[in-house]
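Next up: just one chain, as structure tokens, the form predicted on its own.
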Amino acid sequence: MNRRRAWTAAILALLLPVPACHGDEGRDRAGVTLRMLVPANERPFWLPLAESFSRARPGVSLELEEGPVPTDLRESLTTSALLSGDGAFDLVYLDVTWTPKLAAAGWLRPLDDDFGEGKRAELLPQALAAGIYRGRLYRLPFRTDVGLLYYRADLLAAAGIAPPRTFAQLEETARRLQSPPDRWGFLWQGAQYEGLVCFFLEVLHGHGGFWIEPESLRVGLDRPEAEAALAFLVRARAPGGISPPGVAAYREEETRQLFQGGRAVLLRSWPYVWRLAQREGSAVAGRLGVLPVPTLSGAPGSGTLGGWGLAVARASRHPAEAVAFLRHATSLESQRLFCAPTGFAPARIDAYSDPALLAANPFLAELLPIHASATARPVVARYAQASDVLQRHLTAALAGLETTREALAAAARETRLVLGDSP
């Protein structure tokens, strides 16, 4: 934690403007400059969009500040910048789970008057809803994510096995087709971070359970459905299970690289994997299938909603221009500019039938109906604290330090304490 604070302080010192009595006047005479923090690995893909915005709005430019790639570091940096209140950033590029925290603190500008029903109807409903806090819109979705189950279609076809739609079928398929350590049955994100929460929620929903009900703040972690869901994860990585012991340290890229190298039968991950797995040199190119995440019954599961969106900082000196950028960024042309080269899933509904985007990523046609059943994480202001509680106890159960019942009872108790006086 101390290291994270040091990182944030160091980067913030480089990004925040040095106060000067005439600095803003000089900048305004030369035109308007909007500032936004983006991860370093995405900045090259943002540049064409920034340039197209400047062409469309002469005299207005977008300055892209390069930030750390890890989401938690960028969240700390964004929070520190907004807390300063000096307008360091006009635009906020934010994860789907940040909206309640930033909106509750009063750091985001409401967008209800700027984006009416017509504009909202152009965007994926689930992704749009994730930007609403206490009935007000604060965030527009820009690129989206949803949890998926990838499978080796060639291996299943050769064995005469139908793609798994239940947890029991998943375990049976994985066990039958794996040959560890060269090829494991099932890969997932088991490290102590937000990705573990995302996967656990999919398994929890598939067992008929829930984590937190946002309206009532009711916690469902100490119910039988949650215990059955966690037991599935523990069983998967136990000795003789269907997942490698190291899965408890894996994040997205470790699992993708193993799967793409032909080292697994099944993978839980996000849409970006499909495009990378089709590249030349991939051991699984042309051999993939994709399904919604499983359930107990076999009905299509509900993948966790992910993705990134855009908001306007309340302290921005140029709110009208910032709102104009949000309109520009969520246009179909801008979605093409950003999503075609990256493989990220767009936020606009019509993008999923757009010829240019489908040519770059044919998988979009399959993804739209899966998006329709995506489930957002609880919209609560203290989401980060609740997630940290859940991560710690899931990790303890996976490591064998707590039983499933002990882990979930403790997580439920601590979550209720976190939410007890939540605004």
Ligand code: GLC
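Here the rigid core means the biggest group of C-alpha atoms that line up within 1.5 Å when the two forms are laid on top of each other. Numbering follows the first chain given and starts at 1. Predicted model only: the values in this text are computed from it and were never measured. First, how it differs from the form predicted in complex with the ligand.
Assignment of C-alpha atoms to the better-fitting of two rigid parts between these two forms places Glu414 together with Ala231. Between-form comparison between these two forms gives a rotation of 11° for the smaller rigid part, taken against the larger part from C-alpha superpositions.
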Given for the second form:
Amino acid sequence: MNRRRAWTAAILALLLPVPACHGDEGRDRAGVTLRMLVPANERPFWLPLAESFSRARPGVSLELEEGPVPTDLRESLTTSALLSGDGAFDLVYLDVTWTPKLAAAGWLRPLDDDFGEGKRAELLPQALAAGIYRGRLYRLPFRTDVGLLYYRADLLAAAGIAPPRTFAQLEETARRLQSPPDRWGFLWQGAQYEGLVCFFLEVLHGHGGFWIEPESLRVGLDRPEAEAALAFLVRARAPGGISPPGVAAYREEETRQLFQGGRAVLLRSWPYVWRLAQREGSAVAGRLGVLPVPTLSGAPGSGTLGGWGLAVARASRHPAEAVAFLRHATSLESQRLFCAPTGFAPARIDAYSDPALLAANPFLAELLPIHASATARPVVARYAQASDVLQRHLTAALAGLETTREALAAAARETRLVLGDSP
Ligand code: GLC
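Show the other one: the form predicted in complex with the ligand, since we just had the form predicted on its own.
Every chain and every other molecule in the complex is listed next, the one we just looked at coming first.
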């Protein structure tokens, strides 16, 4: 929390007070400037989109502020900026889980009148659903994510092992093919942040469990399925396990870099890894396979639904231009511009059969059915607090400070308190 606050304070100090052009309704001689916060590592890929938007709408430009990469940190920062209500940002680039909170607080402009059935039908239904809160549309999906299991097809084939579909097969494969510390069996996102929740949820669903039922707000963390799921994580990183001890500090990029360097047999991550790992110079180019996440039974698992979308801040003084940007960013041309070089998965359905995108990222063809069976995180306005509770207790269990049962009992109790008077 302190780290989040420090980021928030540091970045808000840079952003506020709002530059002079905003004092004058954001319209100076040069026209209108829309402002948006993006993760620092994505900014280079947003620039071509900002340029194409300005060309399509002369006089309107998009200014991109660089923010921290982890979603949790940017959520705090976005919340602080929107809370101040002074229109520091016109556009909000938001994770699938942020809509309920920002919409419930009244910080987002409803988009129902701007985007009707025609536009909505262009977008992946699950990704679109993440932008709807209490029947109103607040966010258009821009790029999507789903949890996947990457494996070293070359190593498995050489050992005559079939790609793992159950947790037991995953453990067995990892154990047989690893040679720590040079090559580990299984990498995942184990740091105390949202990525750990995404991974844990897949393991939890694969064990038949659930976290929060969005309708009834029933909490399933103190059930045996959850204990078995957490035991899998704890066993993986325990001495003699299949994951390096450092996994409890890894986010997406650390795990990708290790996997791409040939340092692991299996990796849980998002679709973007595919393109980067297949690039020239990658130690694993041409040696990868990808599967849905595992389950107890071996039936294809359901990866966590991730992804990022765009919304218009209610305090924006330029809603018409901001809506125009949403329309522009979700066009096929813009999806090509952003997703071809990055390997991010697009939000438009037609992008998955687009020759230009398929040429850049042939893996897209396999992704659509996996995406269709993804599991969304619970749609609750107090999502950030519920996630924080889970992150803390998962981390305590991974560090051996709490047993799996203690961690989950405490997490269940605190989650019920968080949800108790949720709007
Ligand atoms: C990815 C996903 C996002 C998720 C985050 C966790 O960015 O798109 O939904 O919350 O990873 O690290």
